[in-house]
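A single chain comes next, written as structure tokens; it is the form predicted alone.
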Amino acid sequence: MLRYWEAIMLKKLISKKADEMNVSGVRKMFEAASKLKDPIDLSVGQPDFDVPDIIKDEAKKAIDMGLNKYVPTKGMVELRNKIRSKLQEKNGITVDIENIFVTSAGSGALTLAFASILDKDDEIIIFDPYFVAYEQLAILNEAKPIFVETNNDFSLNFEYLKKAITKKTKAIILNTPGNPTGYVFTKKELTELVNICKENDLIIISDEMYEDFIYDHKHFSVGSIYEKTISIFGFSKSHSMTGWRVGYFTAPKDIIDAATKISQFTFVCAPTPFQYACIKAVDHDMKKYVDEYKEKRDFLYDSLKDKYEFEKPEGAFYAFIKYPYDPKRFINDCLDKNLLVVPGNVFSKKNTHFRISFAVCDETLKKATSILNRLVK
């Protein structure tokens, strides 16, 4: 008796909006991976090589100067200046300097840039299959996510999209190269997707983090095209500095002064040490790693092809691979081999696939593909 009136406390204790968002799929395989003696991990998308050492030199420096305090909320102007060249050049966004703002990662990106548009009633569109967070921060900003089904080869579904839209819409999600499916969206569809949303006036909100790994094609940037574009981008998977928590997003004006003032009384601002640090970052060559992350897609597509049914990734470092089997035990059978892997529905609304992460060393890929070859009879 006395549990159920401490539940219906607690019940009291948090928001409705707390309440509503779940668990994150993917830090439940990570908790999983630390209770494990010697796991295969292909749960966490996590880069295997370490920060360069010219950039922790660099971070070192900014500390042992007394580089540790507060700097202006949208980032400091040397390393703005240093992304404008980047998306110049690169992404071919061009943007004046007070467009540019850095934050706290990715994940601090993606929040400023849900609260800073997102009302009550808010619909938002989410290309399923799609990154954790999407549905999440749509709920805590109470948004109302609107999933819309992609193409057996995760290309979009135009009908489906436009079918999609309402009066209520206010924004479009995507991420390409893509978390969980490695799929990255071609010029063509992101030009049909512009026109789409230019009819019904709607910002895209453009989750860029995996730009650097792309194997097959070149990186398109749709903000390059379209005004009304969040573009999101980062140094955690590219340069490996997941624990440093350092992105940065460009946007409109009126987007830039919304989310300022939300920064203002949240992350203040991103890590002052590391944003020196990223000063070096922006202009490090990073080659060597992606191509060695094409080997590891190369040799996984190679080893798993013949027994599973999955696309090739294009970029990111993930593949989403059809079940061979009922879900469930699959994933159990996954689990009594030590293997870890992560459902599908952590990623959809449906439960066809699951996904693993090849930003792992080459022993560890060789070990996984083998037991999951031996899964299959």
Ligand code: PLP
Given for the second form:
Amino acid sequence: MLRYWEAIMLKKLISKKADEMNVSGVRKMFEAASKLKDPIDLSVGQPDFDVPDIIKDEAKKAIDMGLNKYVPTKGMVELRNKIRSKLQEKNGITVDIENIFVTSAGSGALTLAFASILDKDDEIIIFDPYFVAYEQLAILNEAKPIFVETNNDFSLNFEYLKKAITKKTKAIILNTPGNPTGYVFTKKELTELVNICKENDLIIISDEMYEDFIYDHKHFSVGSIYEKTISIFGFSKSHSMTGWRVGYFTAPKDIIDAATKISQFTFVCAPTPFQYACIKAVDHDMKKYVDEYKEKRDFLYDSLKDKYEFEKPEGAFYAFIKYPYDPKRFINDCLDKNLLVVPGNVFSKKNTHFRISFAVCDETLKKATSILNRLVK
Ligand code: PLP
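May I ask for the structure of the form predicted together with this ligand now, the form predicted alone having been displayed?
Entire complex below, previous chain first.
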């Protein structure tokens, strides 16, 4: 007969779902970084500038005014009104404020979107390379992530996409401008994608967290041409408030209602004082920062293009670069030189590229490109 403690030990502490999830590869790099002294860190996905003072002042004001309590699950009405105008003017998405949901940042929006639409064994198509959370959120919802390779320049491969769609496909997730590639989907590409989604009755989740970081084209939101879209935006990257945790999404009514139920018992609401500050942030012009990032992008491309093979990033603040030689040896050589980059297999089923973030000061970028160039003969 089993003794008491043996019987207890037979019960696993964690769920199968949690067990199946992977530790974020970017987090693993953070751990590697903690062992280095003053690393040249190109692994982190957040801007190097601070939140503009005028927005910080609004947050402080809100705290002092006692705006520290719960607000409606879907967010403060004043903020949603501002977002409604922004969506109309900037994204060409016309919605009522009831279809706008303020979330605990982009991750909160993704979590609610996945939980609202996916059932066990539903399939969700993810274009490879992809942002790390997509696969894990599918697993958490017991859905099946289906990876579809993109072309060499990261544009959509419609042949592969059509082959991947089955009766179980419920949704497609896309990210433009893209992390880790910096690729920006064209209007033509998205129009073709929408036609496929219409034919197969699929939902699109469009992650547009980097919509402001766009250097050569105009950002196009697929939600402006396809109603069954969950369009996700946020302030984390655009206003450099990754720690404030405010984002938002817009979606058809049924999805908003489902997300409201889920949020009532999970997030409850996004942080109130920071929602208040975001009323100011929506209209705050961040162009000067984006112009600086364009310069960083140009510097990076010009510095590395002769020795490395990669697409010039058109948006976000990442470059996804082909390994010049054996991946493991290359990452170790970078670590030996105190340089942190992220291995591509964190964002892909293949390990052909590495990701660098150019959201760093010019000095760091100069040092990093010089090390990278010295690594290749
Ligand atoms: N979507 C993409 C593509 C991202 O790169 C990130 C963060 O790196 C997120 C969503 C999540 O952003 P947040 O910090 O607002 O949760």
